[in-house]
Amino acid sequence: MKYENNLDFALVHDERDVMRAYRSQYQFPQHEGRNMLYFTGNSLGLQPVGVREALMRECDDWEKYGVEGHFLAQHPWYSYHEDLSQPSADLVGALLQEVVIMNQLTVNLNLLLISFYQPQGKRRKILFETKPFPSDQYSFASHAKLHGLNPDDVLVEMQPREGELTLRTEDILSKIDELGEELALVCFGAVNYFTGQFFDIKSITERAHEVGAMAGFDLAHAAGNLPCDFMIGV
């Protein structure tokens, strides 16, 4: 297909677009009433249409059961991880024995870096890409303090070439080749929230374990987004 940049060729494109229909699924912030352009999917989605029913549903349930609600509710609270389970590891393309659904985003990194991140000799800095979602970068942080390391010496932020605004994959490869036995952690956000970047997962990954370190990926932006295929090489 030759693609063109005008508004004609969208629209017709858009108009033979098979997921079309699903646009009506979803509440369109709006301006001058109509509803807006929206492009920021890789960070807060739109609203889908029955989620207010559903929030709703919850709270009666809290409210007439409380704490039973756990059991008793029409969706039993106490076994959404079974539920979603499946649908997640479907999501990021994982086996459903490694998925589990559980706290917050915060929360689960602090826990995967509390086991991941072991410093050791020289091998203690963490890699990661400009503008990482703020949460992530304190994260890094906490965890150099929590092993005695300042963070200055230890955090690597990853900047993009002069000019540019994304980062290019050789960069990363050959920043992770520079670190070499300096670096304990690579960390990334799968899709960067600030610049939608989708980075090459199995590309990092692998250079991250060829230099001894650690590779990990934030997924608030990508999963559902974007195909992400963990089970690559396995």
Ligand SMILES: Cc1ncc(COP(=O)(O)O)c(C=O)c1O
Second form
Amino acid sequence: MKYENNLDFALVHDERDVMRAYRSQYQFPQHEGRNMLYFTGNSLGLQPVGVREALMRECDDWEKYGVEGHFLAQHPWYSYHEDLSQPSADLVGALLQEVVIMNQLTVNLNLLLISFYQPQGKRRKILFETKPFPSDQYSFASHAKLHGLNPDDVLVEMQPREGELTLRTEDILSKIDELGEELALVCFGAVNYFTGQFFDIKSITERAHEVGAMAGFDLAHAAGNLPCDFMIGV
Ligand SMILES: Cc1ncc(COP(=O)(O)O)c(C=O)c1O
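What would the structure be for the form predicted together with the named molecule, given that what you showed me was the form predicted alone?
What follows is the whole complex; the chain from before opens it.
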């Protein structure tokens, strides 16, 4: 397709957009009586139509059953994660038993770092992309401190080349090679929230493993937006 910067081109492609029908399923903030154009790359998207009713249904069940809502609610709270596992597994290309829905992202990242960031000897550095989501970076720093390390010594924020905004895969791979035995963990946002760059997850993971490091990805902006293939299959 050859891109043309004009209204006719935009209207034709809006018309052909396979996602078009989904637009009406979101609430748009209003500006001077019209739907706002909503291009924010931050995490909170538009409110889906039906959210209010869904929340009120849970409140009604809470009112009606109290703690028994865990079992008697229309969507029992006790086992809600089981109902969400298959759809979530589909979104990230994993098996049913490889996913669980729980907590908030940063809580989960902290839990994962406890298990997977185990600095030992020379191997203590964490490599992440330029401008990671701030709370991710704070987690890395907290975990460095938890191990008695100075974040300035162990956090490595990968910078793009002069005059470029995104990172080249070849540069990421050579940075992993360069850090080699000093590298404990590579942790990137699969899609960076700021630039929208979708990283080559497979190559980065393989190279991290080759040098003996762990690899992890924050899927906040990838899950549900882009094809993911996180199946381990064990
Ligand atoms: C890439 C990324 N990481 C982490 C977070 C933090 O998520 P939470 O507020 O669920 O901890 C967000 C969203 O706010 C995000 O977009």
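This is a predicted model, so every value here is computed, not measured. We call the rigid core whatever largest set of C-alpha positions still superposes within 1.5 Å between the two forms. Residue numbers count along the first chain shown, from 1.
- In this overlay on the rigid core, residue 34 has a C-alpha that sits 2 Å or more away from its partner position between the two forms.
- Positional change of residue 209 between the two forms stays under 2 Å at the C-alpha, relative to the superposed core.
- In this overlay on the rigid core, residue 63 has a C-alpha that sits 2 Å or more away from its partner position between the two forms.
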